[in-house]
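Only one chain is given next, in structure tokens, and it is the form predicted on its own.
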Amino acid sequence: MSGIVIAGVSRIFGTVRAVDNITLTVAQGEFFTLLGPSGCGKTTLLRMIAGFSDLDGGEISIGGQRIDKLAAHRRDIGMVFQNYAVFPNLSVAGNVAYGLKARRVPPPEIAARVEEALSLVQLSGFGDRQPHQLSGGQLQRVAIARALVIRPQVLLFDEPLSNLDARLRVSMRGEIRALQKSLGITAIYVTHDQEEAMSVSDRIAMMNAGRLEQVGAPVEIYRKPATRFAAEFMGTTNLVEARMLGLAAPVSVSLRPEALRFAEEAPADWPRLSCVVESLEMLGPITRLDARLANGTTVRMATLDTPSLSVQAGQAVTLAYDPARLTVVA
């Protein structure tokens, strides 16, 4: 079993609690993502699991064995770095074989396992190439193959796609997810990209200032954010006082832009809002609209592109919202 238990883990730099008493359990075979803005502690926590950063408190176990006192090379963990960390003086095969040679695996077995790992990442036949002959996506595949070839219990990813262009990021994240599931390996993935996190994860731990903000399935965090930070960081939302929407409750609520529609397209029992359009932004299949309520509050709406839509800035419109999509936030 290769589940991970993180119990009360902390890391302090001077007066800054970079990781502040984090407790998490990652199930065997789970694709688990640490999500948050720069400086929230997600990479520090990942490095603590990998053995590259010491703990100032707490324990980390994998498969029931405590590993936080072990040296990094004894933790049976593979890691894929943001900058690939590919050795420029070694061939593709040499890079992938590096960890096996360090473990004194017999040469015939090394050759077979390197070829197997390259096949997994769709780089069969690339063994003799040099790193400078590869694209960014291919270099990232080499880095993944090098992490997989040692057959680790756990695979860690530190923002592995941040150096790739947008189109390649989308295709690579799908490949990483498919590969992880096909191998059944436990993975922890660090990113600041909300869309990336939602597309690959079984569960997400959202971090803020060294602490856990919310842990759950992507759909759960998106639809039912527990805090204002979670609501705002996990995509665009309308954070407003309930009374601004005509409700009496003295609470703040989150309402996603796609939960708003033009009144003529909405069910009759949805609450109505009289607005004036402030701006429109056409983004291919999606149109985004900012509208000002009578009380001066601006709400954002997102709708699928409609050829018949002829709304313009300054126009008075009536919007409606799905009351079931309102979420009270702390």
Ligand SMILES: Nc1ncnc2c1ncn2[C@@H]1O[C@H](COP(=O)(O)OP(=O)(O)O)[C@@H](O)[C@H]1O
The other form holds:
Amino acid sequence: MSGIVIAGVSRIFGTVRAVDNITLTVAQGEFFTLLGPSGCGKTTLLRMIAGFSDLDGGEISIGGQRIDKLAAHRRDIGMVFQNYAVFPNLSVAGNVAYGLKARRVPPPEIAARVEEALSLVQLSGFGDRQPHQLSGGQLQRVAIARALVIRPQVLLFDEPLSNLDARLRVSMRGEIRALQKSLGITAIYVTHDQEEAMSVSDRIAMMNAGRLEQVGAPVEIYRKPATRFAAEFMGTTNLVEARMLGLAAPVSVSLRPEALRFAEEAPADWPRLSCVVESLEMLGPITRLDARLANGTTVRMATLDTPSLSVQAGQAVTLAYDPARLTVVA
Ligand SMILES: Nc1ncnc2c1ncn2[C@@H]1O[C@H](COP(=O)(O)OP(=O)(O)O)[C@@H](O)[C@H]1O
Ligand SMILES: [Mg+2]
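Follow the form predicted on its own with the form predicted in complex with the ligand, if you could.
Complete assembly follows, chain above in first position.
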């Protein structure tokens, strides 16, 4: 059992409540992501789970055992950092063996486990290489092998892909997800990139200023954001004030750009909006379009590439939106 329970956990630096009374449960084998902007407390929470930072309040348990008072090396947790943290003066095998030597595992077993860990990250035969001979993606694989070799119950990742180029980030995130699922290990993954979070996670905890904004499956947060912050951080959206029948105060409503279409292509019962195209961005499969309503509000639309339509900036167009995709946010 390696489910993680985080109960009322806080960390305060001077006047900054870096992590402010967070309560979360991560299921065994789950790929769980902490998502939020820089400075929202993701790394601090991860470091408390790993044992690199004390708690100012709350408790953390893994598999029913309280761990927040244990030394880091006794927690059965592997951690992968953003900057790889690979030792430059050790070979690849030396790096991967490091945690086993520290745990006094006998040398013959070390050799076998290093080879096994390297093969898991597709670096079989790379043991004798020096770190400076490796690419960024290979270095990050070494860091993952080093975390896996201790056979931890839990694997923590702190923005592991942010030093890699865009294409490699996309392929590595798929590899990490596949490896995590094949090993059945419980993972907590930190990123500020909403697309990365959506692509790898079973569930996401969205954080804002040390607190939880919303916890849910990627599609839940994307389609039913609870707050304005969640709606805007999880992709692009249109936030508008709307009056609802029976309610005195206006409410905020989120409408995703892909819930809008050109009127010609929309069902007849979708509400229409007359507007003027402000700008267009052709991104290959989709085109993004900003359009201004008569009241001055800009609405954003995203539409699949439609060669039959030619629309230009300055042109008057009628858009329509799917009313079922309006979501009231707090
Ligand atoms: N050791 C520290 N001393 C003082 N302030 C810190 C320390 N570590 C983090 N902070 C502050 O705590 C907040 C959360 O930081 P962090 O957990 O690194 O956020 P994130 O990883 O989401 O970018 C920030 O305001 C940061 O400046
Ligand atoms: Mg961080």
